[in-house]
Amino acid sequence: MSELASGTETNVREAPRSSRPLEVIGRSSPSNAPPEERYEFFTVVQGYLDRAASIIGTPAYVQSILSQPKNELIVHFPVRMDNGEYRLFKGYRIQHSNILGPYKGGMRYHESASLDDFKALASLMTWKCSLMNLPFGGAKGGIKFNPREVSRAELQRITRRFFHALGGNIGPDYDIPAPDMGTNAQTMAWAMDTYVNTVGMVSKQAVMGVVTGKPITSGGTFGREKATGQGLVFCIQDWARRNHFDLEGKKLMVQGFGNVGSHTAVLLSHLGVSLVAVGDHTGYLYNPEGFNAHRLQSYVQSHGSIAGYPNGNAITREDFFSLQADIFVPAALENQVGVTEAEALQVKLVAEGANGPTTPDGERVLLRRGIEVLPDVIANAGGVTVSYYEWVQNRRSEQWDIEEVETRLREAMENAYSRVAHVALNAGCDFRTACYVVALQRLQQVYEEREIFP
């Protein structure tokens, strides 16, 4: 029988849509929106692929295959809300490439979720996994809604119905979701439990690898929660070492103080870097004496945002980007650093904690001004790398300690950085293009070795 009994269809309503235009919703808070009116994220990512392909002479058929996702899944599913009404949700799972192994990528819950964004994010996962030498391909997905507007019980039902709707389109040997914006370890625990109870598997331990980013007691790994921020800090340290840049006493700005932004700030504070400015969807704060990153992180975890934090002065978005600092970490959404922001920034390094925060035009301005960029494809790859470690532990029925996880992650990040730096130097290209070149070289070699079936 259908989930909706006869006569209840009149209570079904689609999740409410934002009144903002589709082209700009979700790029930042309405009052702090960047000037760009349209940002075709997938087209931007494809431009990076085209640039890398031209440098290494990628065969046209390989470039053509990688120019579009292998599968684009869209599901609509009803969920009973606390008030007894049924609400219809739209969910996505974009599977870009599995030539290197199972699809891998996060699940995002956000009101601005769109097919274009998920296609771009899925392809980015392909490049990250290839760059980091992981046996995974790229995927991304999620649900178009605001998770902050529903109860915990509703969030659980939404998650379970979504993963039930995906059914056999995910699996520990096929497609392995993980947390992303709007989701966390608890979300993954619900997702795993739903899968385990709806898809029969003989190996109960290995089936836990259907998702990563789980709570440690439910098959997760030590170090996963801070992995993306930890990997970003390892990249910053590598950059600083190669550029004879002493991190002690330097100033940091962070846009987006969720999982990635907050852990990056906390970890950098241990290296003597002071967080002087922070922003999220509720606004921006400045403290010339420096925020206590630990306390701010705890406050955000309790309150959901930086709004109301007492130890900072409220400033505008324009003031934020004009502040004097040393390192800027955009860790919010894409399309945050355009030409205007790039001209205003007074930093030495932009380290991308988010995916696609810098526009191509913005990056050209940064490079022209001598501001270096650590691109997302390597800078925030620590998350998927530690997700791989979690997947391996599930398959082996092992539990690694935090020291082993961090040692492996540091080695992986430093190895990737060295390969990218070598290409950038020898090809005379920017760091982002070098990342895509390294990733594309591996993918191209696999296609040339395996050729195309039949």
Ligand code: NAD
Contents of the next structure:
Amino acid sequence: MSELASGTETNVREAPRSSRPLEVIGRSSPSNAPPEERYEFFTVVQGYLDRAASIIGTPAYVQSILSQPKNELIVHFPVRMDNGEYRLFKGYRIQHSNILGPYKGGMRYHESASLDDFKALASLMTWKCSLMNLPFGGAKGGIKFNPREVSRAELQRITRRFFHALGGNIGPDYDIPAPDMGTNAQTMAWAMDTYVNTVGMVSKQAVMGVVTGKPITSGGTFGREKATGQGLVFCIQDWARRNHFDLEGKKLMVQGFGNVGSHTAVLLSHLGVSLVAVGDHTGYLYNPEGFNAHRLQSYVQSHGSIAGYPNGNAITREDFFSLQADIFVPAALENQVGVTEAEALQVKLVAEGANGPTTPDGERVLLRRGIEVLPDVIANAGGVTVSYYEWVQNRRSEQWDIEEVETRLREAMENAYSRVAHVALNAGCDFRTACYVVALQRLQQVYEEREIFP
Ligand code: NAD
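Having seen the form predicted alone, the form predicted together with this ligand:
First the chain shown before, then all remaining chains and molecules of the complex.
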């Protein structure tokens, strides 16, 4: 199905779409299509939990509590479009666990988003926050629609109606959204403003912490925008150090050139790593001499995609996955590296910027072929870690400088990496399983200390 053809789910009757011409950049070609394998993301993540639980002998009651989200909220809300017609939207907020602290996780605007994805992504946030020793639980949510199809004014009304519909189901001490695919600092500014104007509050400053990833002038923190890419780069540097792998002069491929993909490429370029291939929802480009990652990032920020960027040759998705490079960073959607892609990849490392980009079968092939994987649950945890710093600054009415944010992030990533590496070595398991073991150990200990109410 073309990306533009999909809309809200079938049980939602939509008002006719705006007559405004749709942007063709949303259309994906067959060569741009993800693997055909059947993929239930939530079942996949549950499988990782089961594997970790069997290694550390997690009690059945803990495993069963963590195998399902605590709350699954679905809201439908109407929005007036620019042409005066009304369209009904479907929004989700899945709250997986709050045993370690308030629910925490991004809001995704994407036409293919589903309940299954949000359940998987919410549980991933629980594992990520636990692994990073943050005082947060896990959540995820968003709206099933293509944000590229609507105007800025429509996007603002959709966001405000969504956060209004969520009402008291979010809050700075209860559930704290952040940006994810299709949302950004501007979305968070509208969300925070809507919440502040809806709930009534004692302290405006403290309530700002209802969302993170805000613009700096509206209560955001320095370093949040690039935080996920920065955390990923710290992780890659750690991996390189431990594997005596010199990053200087190495070649990089990135799939998805939005927030995570573009910041990762720019930061790696400062370390001498050359971006030779890049892809997004419009197609794939190759430049054996290396792209200027800064220039490509500015181009995408002003044009909305890599389409039409002059300094690269168009290649197919199949060609992209079989190129010779050193590091591959998937930073788009889940389910992108199946068996076919894993057999084709000619790299030494797959560092997961996206959530769930590698299927379990794909990962088995990668590991068999000696290609190492830095899994999402640690590799992209820099975003939520700096979100935590933003939340702390909002609570304390403080503004930390960029050096403080980066120093703390580097320490947090290195600390998590060494705990995971220790478990992987001692348990003789792969890195992803080791991440889940470390995360589950903390959660399990809390359940055993607090026990179950009443
Ligand atoms: P974004 O919206 O800024 O960028 C998404 C990119 O993916 C765009 O370049 C888009 O063109 C591309 N894309 C979409 N569909 C595609 C397709 N079918 N094929 C190839 N490319 C496609 O999103 P983002 O915030 O960079 O998030 C990317 C991934 O990283 C997601 O999996 C998200 O959950 C994960 N992530 C994001 C953050 C964060 O802080 N933003 C934190 C952790 C994890």
